[in-house]
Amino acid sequence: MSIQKISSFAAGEWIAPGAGARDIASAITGDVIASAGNSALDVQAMLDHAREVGGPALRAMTFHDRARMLKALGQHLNANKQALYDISFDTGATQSDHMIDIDGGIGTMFVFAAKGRREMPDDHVFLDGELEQLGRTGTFMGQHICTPLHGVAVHINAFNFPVWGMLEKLAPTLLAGVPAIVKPATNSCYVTELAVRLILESGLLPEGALQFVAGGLGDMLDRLGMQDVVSFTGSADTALMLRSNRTILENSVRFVAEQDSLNASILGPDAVPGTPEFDLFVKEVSREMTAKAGQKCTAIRRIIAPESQVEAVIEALSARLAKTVIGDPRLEGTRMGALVSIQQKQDVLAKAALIGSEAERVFGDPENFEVVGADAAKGAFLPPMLFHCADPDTAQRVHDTEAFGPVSTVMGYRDLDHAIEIAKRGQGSLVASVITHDPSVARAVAIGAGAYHGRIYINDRTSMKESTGHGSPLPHLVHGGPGRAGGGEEMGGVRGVKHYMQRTAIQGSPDMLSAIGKQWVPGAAEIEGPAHPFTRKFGELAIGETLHSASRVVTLEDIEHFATFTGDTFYAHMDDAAAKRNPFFPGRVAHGYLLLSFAAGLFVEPNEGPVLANTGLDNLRFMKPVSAGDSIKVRLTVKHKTPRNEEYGEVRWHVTLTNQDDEKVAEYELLTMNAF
């Protein structure tokens, strides 16, 4: 049998294993299938290549350029994912496990690509938050911006998700405009290497944007600076060792850790046997114990149920686990494959023994279980093992020992406050779940335990068909957790992109802020266009281009007609005496939406042209009432432009309505789609 040589990709070259290489065995057979590692890698050259070649190339691209690149990379990986499936079986993963890892990773890239186009500008500066007026007249303003770090992101990933683990970090990093050096766990690095080769062979990435280390990093962490980021997934002990590096501490290098987590799932008091929630709870726990052979950072380690339901939970869960077919993951009928290595199997058994010192094993005998299609003695197979802790209040090991495999412990609670206290004893986790149909239970857990968990997953009969599961972190939401979970934060949509950027407060005049953010700020210079802005195509419009409309008098007949026509006969528009008793009105006033309608009539160009559709308005405010006899006029300014595709883009207009005394009566942002 040939042994695959897993190469590193450093400073633009593939470098074969060398000194310090180690063997990698198949999780199924125990046979050596690959070797990886090279202690002679020039890590300084890698860092220089990333900072001097990859970083400038990425920063030259806009957020939209990088988002399109991510989408294309996702499509390329999706077209070649069968090769990733085929090579992943030797990690012990089943086909359904591959879909979590490979399809999940690709899906994450697509989400970040979409969010980059929808929620970030086609520019190099990301505006973070609203404007702050720092002076009385509005000539001195403040704004937070985010710009890419000028360093490199070093990604140190765990063995359990060789594809998703890389892509969920890589997508926000590249979208931010920062190059990455990826170092996967050696046990499964052969899968990551193939994914990296596919990415690089696509030709979609600029040179230096991605490098890959098979094996150790050498002294790379000793060479990092204040513009660099380390993102780590793995054990708490390793995280502590890495983040304690003197250079990282001295240079305040950003360090993101996602580590050990004693995740819990709480069965609500209402979820008794016979309810959809009880069946859902058993299904969720069973799935989390067996998916990836329990080797998930989000797997359920502590099963918290009402004391009156503990026996029923053990019985139902044991019956379901008994149906789990353990064996060669390449076989269609296999439900659970092997752990990643014999060493990992030994580690899980040692941790299970610690848990067993405080809890009784009620299901799963590691010395006596059936393996289909493989030799249990040679492969890294284990059965699901379920423990019962009768006294979770005095126990310690069940709350601080993570057996990173198919191991979980049932424990009972007296009341909901007790359940919350048990969940908190994990000292911080990535996720806790609550299976209940009672909203008050969900609220109590969210308030009582939220500070101890990065995510709280709530499921019941209403959401069960669409829910993604306790153990599925989603790119839209934060993945990470406090305390022993590492205190880090990944993904979370655009929030995750900002981890690789610097937030800077800028201060200055409206003109200065408009120039920096390429977004018109009230008070900045206005530009008079050569024609009505609605007659000009997307690419012809300039930021700050402004139309000042004529005035229109609002009459009492207008107000009454609008009330009759729309059915909005609110007293402030129809009853002068009642309106005067209202502290907000001087008497009968015009409808706010009448003013918006009149405003549109004042600035709209009615003929067919580049404006394709009005898609909405944001931030509407009514500042001053308009009475019969008052007049209104409109200032319409191009605030911001965002391309959407090759045919049209979104124009955000700043609209201000003023009265005959030039006092603001309303303000909002109008959104239109304009043809190129």
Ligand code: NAP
The other form holds:
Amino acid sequence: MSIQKISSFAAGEWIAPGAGARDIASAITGDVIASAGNSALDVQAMLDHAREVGGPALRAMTFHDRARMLKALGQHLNANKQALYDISFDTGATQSDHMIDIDGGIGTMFVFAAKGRREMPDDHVFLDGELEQLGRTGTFMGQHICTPLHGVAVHINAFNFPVWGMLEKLAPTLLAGVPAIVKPATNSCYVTELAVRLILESGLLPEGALQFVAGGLGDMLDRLGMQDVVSFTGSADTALMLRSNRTILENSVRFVAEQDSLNASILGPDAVPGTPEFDLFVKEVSREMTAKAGQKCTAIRRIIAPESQVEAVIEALSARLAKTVIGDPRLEGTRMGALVSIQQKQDVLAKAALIGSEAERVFGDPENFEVVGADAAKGAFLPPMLFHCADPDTAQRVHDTEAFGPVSTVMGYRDLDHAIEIAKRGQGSLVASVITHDPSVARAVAIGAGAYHGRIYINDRTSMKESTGHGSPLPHLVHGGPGRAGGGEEMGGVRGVKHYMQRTAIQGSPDMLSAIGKQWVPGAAEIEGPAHPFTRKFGELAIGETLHSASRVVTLEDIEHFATFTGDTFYAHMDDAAAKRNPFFPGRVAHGYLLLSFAAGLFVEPNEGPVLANTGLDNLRFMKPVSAGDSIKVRLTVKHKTPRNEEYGEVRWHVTLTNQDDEKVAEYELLTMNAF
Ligand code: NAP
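Given the form predicted alone, corresponding form predicted in complex with this ligand:
Now the full complex is given, and it begins with the chain already shown.
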């Protein structure tokens, strides 16, 4: 059998393994299938290439350009994913494990692509949060902005998700506009290498945006500077060693850590046998124990059940786990494949022995189990192993030993407070779940244990059909956790992109802030357009282009007509004495919605034109009541423009209604879709 040489991609060239290369064995047969690593890799040239070639090319693109690139990359990987499936079996993963790793990774890319287009501007500056008015009259303001770091992101990944692990970091990094050097764990780097080759062959990335290290990083971390980021996933021990690097500390290099985790799942006191929640709990726990042969950072390690239900849980779980067919992951009937390597298997057995010093093994015998279609003595196979810890209060190992395999411990709780205390003994984890149909249980766990967990997953009969699973980090939500879990955060939509950008507080006049953010700020100069803005196409409209309408008197007849026409005969519009008793009104006043309708009548250009649709209002505030006899007028200003597709884009208009004394009556943002 030929041994595959896993190359690194450095400064535009594929570099074959060389001095210091390591053999990689198949998880199924134990045969050496690949070798990777080259201690002569020129890591400085890689850093220079990323900083000098990749970074500038990415920063020349807008957030939308990069989001489109991610979408195309996702499509390209999707079209070629069979090749990734084929090669992944040797890591011990089954087809359903591939779905988590490969399809999950591609899906993550699509979500970031969509969020980049929807939630970020077609520009180089991201506005973070709202304007802050710092002076009394509004001539001096503050705004946080984010711009891409000028360095490189070094991604160090764990072995268990060779594709997802890379893509969940790469998508936000590229969207931010920062080049990446990806270093997967050596054991499964042949899968990542293929994914990198597919990405590079697509020709979609600018030169220098992605480089790849198979094997060790050499002294790359000693060469990092203040514009670089290390994003690490792996064990707490490795994270501690890497984040203590002197250069990283000296240069305040950002270090995002996703570490190991003793995740818990709590069976609610209400979820007794016979309820849909009890069955759901057993299903979720057994799935988490066996998916990826338990090699998931989010897997359930501690099963926390009411003391009265411990026996029933062990019985039901054991019955379900007994159905797990273990064997060659290529075989269709296999439910659980192998661990990634023999060393990993030995490590899990050693950790299981530690857990066994405080807990009794109630299911799964590593010395005696069936393996289908493969040689149990050669491959890294293990059965699911369930332990029962009778005294979780005095035990320690069951709360701090991560056996990174199909190993989990059941422990009983006396009451919900006790369950929460046990969950917290994990010293910070990525996720805790609670399976309950009782909202008060869900709230108690969220408040009691939230500070110790990055994510709390609640499931019951209502959500079970659509729920995504205890163990699945989602690109929309943060993934990470406090303490032992690393104290880091990844993904979480645009939040995850900000890890690769610098947040800067900008202070200045409205004109300065408008120019920097390409968003009109109240108080900034208004531009008089050559024609009514509704007659101007998306591309023609300038930020700040403003229409001042004529004014209109609001009469008592208008108010009464609107009230009877719509049925909104609320007393403040109909009954002068009652309105006067209200602290907000001087007497009968016009409906807010009447004012909005009059505003539309004042600023509209009725003929068919580039405005295709009114798609909504944001941030509507009624500031001063309007009485019969008052007059109103409107200022309509182009605040921001976001292209949506080839045909049209969204225009965000800043709208202010004022009365005869120039006092603000209402303010809002109007959204329209305008043709190009
Ligand atoms: P690991 O042994 O800590 O290795 C993690 C990564 O660090 C690998 O790429 C490894 O490369 C690299 N590394 C080790 N020493 C290094 C050094 N001196 N300089 C640079 N890089 C170095 O972890 P693992 O065994 O791959 O993964 C299992 C662990 O990861 C478990 O504890 C699991 O809980 C955790 N994990 C956490 C998450 C999460 O999101 N929180 C996700 C998945 C896994 P080599 O392979 O070349 O040594």
